[in-house]
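Presented below, as structure tokens, is a lone chain in the form predicted alone.
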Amino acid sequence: MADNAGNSDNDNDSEYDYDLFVIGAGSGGVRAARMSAQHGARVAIAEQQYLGGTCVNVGCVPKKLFVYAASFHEEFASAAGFGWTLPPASFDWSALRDNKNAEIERLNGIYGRLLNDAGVTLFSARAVIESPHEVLVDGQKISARYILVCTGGQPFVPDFPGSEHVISSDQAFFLDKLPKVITVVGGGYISVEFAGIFAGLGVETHLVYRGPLFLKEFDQDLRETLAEQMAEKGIHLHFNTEINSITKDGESLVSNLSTGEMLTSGLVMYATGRTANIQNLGLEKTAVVIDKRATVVVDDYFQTKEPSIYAIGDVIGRVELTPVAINEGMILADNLFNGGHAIMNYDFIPTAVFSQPNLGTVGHTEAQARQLYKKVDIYRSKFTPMKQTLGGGADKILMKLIVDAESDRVVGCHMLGEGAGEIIQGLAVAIKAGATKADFDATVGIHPSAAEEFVTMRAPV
């Protein structure tokens, strides 16, 4: 971290147009800009596309709205068991898409107002680094004491015969119409979530993944159970399978699979990872180092090898989650302009996959814990949710606690089932604080609720 960080009134500041110039107005960039301005820094931010970045526009927010939409068909089916008689349901894709677009536009406006209210200068244009202290925006050279790169990521689609016919998740949010059949390719959370979305909206859905099972970073029990439940919902899972080529046949796309099968669908969506969005940014004009993963190398204080240039968020490839980028932005602003010296703690960060059913997790998987600790106790519960006793449906809830037997600390907490993200967020506070299994056992549950199962599991499996 720069020696004079934390002192925005340095005598040399007047030689710069701004104390901080932020490239990229995603969640992390906006937070860093706002917090820096509130600490008294002169801040500018440039965004060439849309305020809020991937999460707000083509990521977390619209995806969650689509997940809500896709879940209604199961709600309608469950209603009969509770005495409700409903007319046949119909779905209008254009209504969902357009309502989603309106909500995103509203959020874009909020981000703009937040920046304006904080006194941050917004450039709605592309910014390119000209030197360690200069950026070029709309033909104008602007100087800054510090430059922050937080331009996020972009979808990666491999090059293969017919790859020009596929779409990414970015385009999936703006389709003119839904296909009757879709092929989703990938094994990460984006592919799993979109497979559930499309299936829930009535599209025949095929998920193709080259590995034996999706979500490889998550607990094996939850992965296996989710795969079972997705198959029960009619999603066709093609594991250990790749697409060798795609050909166009009229309005259809024919995928030639590595298994020898031919899969015909109206759309093929690739969700095969994301790469740092740092191309043609001018980083080569500085001492900034890019690693073999094509991400920006930074130290514990997010400082690159060029002392005046910092980077946060997906471009540094640590934990690629919106709340992480936001936290990194707050820490950086405090360190640079408020005398702070904090570093980001990446331990026990909760996350969720908004599959159907949801998956929520914090801490270590069983496999990770067995490598880290001498003895591990596993507590596991699988049951039918109360709602389905009258509503029907085949979903099961799976809950799992991973405990370091020597210290009794709960080092992993995992859930598959409705509301998993909401429940795990609350338990993440306890896990982060170092709660023991005895603490869980001493906590009175809320009855009847699914969440109470986490404090009633007594015997390890």
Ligand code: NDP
The other form holds:
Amino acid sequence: MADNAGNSDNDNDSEYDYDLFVIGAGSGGVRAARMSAQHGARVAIAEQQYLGGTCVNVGCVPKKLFVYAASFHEEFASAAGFGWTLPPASFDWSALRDNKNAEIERLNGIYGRLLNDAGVTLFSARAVIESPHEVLVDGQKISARYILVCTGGQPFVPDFPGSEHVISSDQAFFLDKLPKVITVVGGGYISVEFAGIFAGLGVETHLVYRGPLFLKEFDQDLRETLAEQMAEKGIHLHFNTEINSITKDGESLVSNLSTGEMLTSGLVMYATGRTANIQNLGLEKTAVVIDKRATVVVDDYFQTKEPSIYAIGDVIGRVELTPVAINEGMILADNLFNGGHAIMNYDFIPTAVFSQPNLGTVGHTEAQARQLYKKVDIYRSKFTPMKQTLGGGADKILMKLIVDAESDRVVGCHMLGEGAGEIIQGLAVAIKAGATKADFDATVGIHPSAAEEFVTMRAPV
Ligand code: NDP
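Next up, the form predicted together with the ligand. The previous block was the form predicted alone.
And the full complex, kicking off with our chain again.
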């Protein structure tokens, strides 16, 4: 951390045009800019593309809208059991896409107003670093006491014969029309979520993943159960499979799989991770260090090796989640301009995969806990959602609590099922606060709910 960080009275403000120049108006950058301005700093922000970054434009927000769209499929199917007779449902992709686009434009506007109201100067242009205290933007050289790099990431597609034919999630949000058949590649959040979206919207969906089972960072039990349920919904899962090459055959793309099979689809979408947006940013004109993963090296205070330059969010490659970038931005603003000295705590960050059903998780998986603690108690419950008793369907809810037997602390909480993201967010407060299994047992359930199972599981497996 800079010696002068959080100690602005040592500095001569007028020496620079701004106290902080933020490059990238995504979730982290906007929050850091607004908070810094609220602490009295003179702040500018540059954005070359769209306000709100990946999350708002080609990530969390439009994805969740698509997840809602896809979920109607099952809602319609279960309606008859509750007495409803519906006309045959039909789906109009262009209506969904255009309504989504309009909503995103509305959010872009809100981001602009938030910055404006906070007194942040917005440059709708690409900014490039000229020196440790200078950026070039809109043809102007601007100086700043601190520069914050939060330029996010972009989809990574490996290079192989035919890779020029594939799309990434960036394009998937704006398709002219849906294909009849799609191949989605990867075993992370994006591939699993998009496989559920496409399948729910009626597209024959193939998920190709090089490993034995997707979502390798998550609890094995939940991964297996999610795979079973996705297969049950008709999603074709091709595990231990890679695409060697893709050829174009008229309107179709033929993927030559490592298993020897040929898979023909209208689109192939790669979701094989993301790389930091740091190319041609001028970082080479500074002492900023880039690591082997091509992310920006920062210390506990988000300071790079160049004392006046900081970085947060996906460019530092720690935890690539919107709320993490936002928290990093708030901590940095407080440290730089409000006398704070906090460091970000990355323990017990809850997260959800918006698959169908959702997978929500906080804390350690069973396998991780067994490595970390001497004795671990596992509480596990798998049951049929109440809605299915009349509505039909083959989903199962799976819940799991991982307890460090020595301290009784709940160190992992996992759920697969409708609303898992919402439920785990609530429980994450308890887990972060160090709740024990005894605290869970002492909590009264809400009946009838799925979530009550988390406070009624008594016998470890
Ligand atoms: P992830 O890092 O989650 O997953 C990438 C996947 O691609 C892995 O399964 C990986 O395989 C595979 N892969 C990587 N390289 C290759 C290759 N050369 N050939 C074949 N497969 C390859 O990335 P995503 O793109 O899904 O998402 C990016 C990030 O965005 C996530 O890590 C997450 O932090 C964030 N995100 C969060 C969401 C949420 O909160 N709900 C939603 C969407 C994204 P392997 O497993 O073998 O390494």
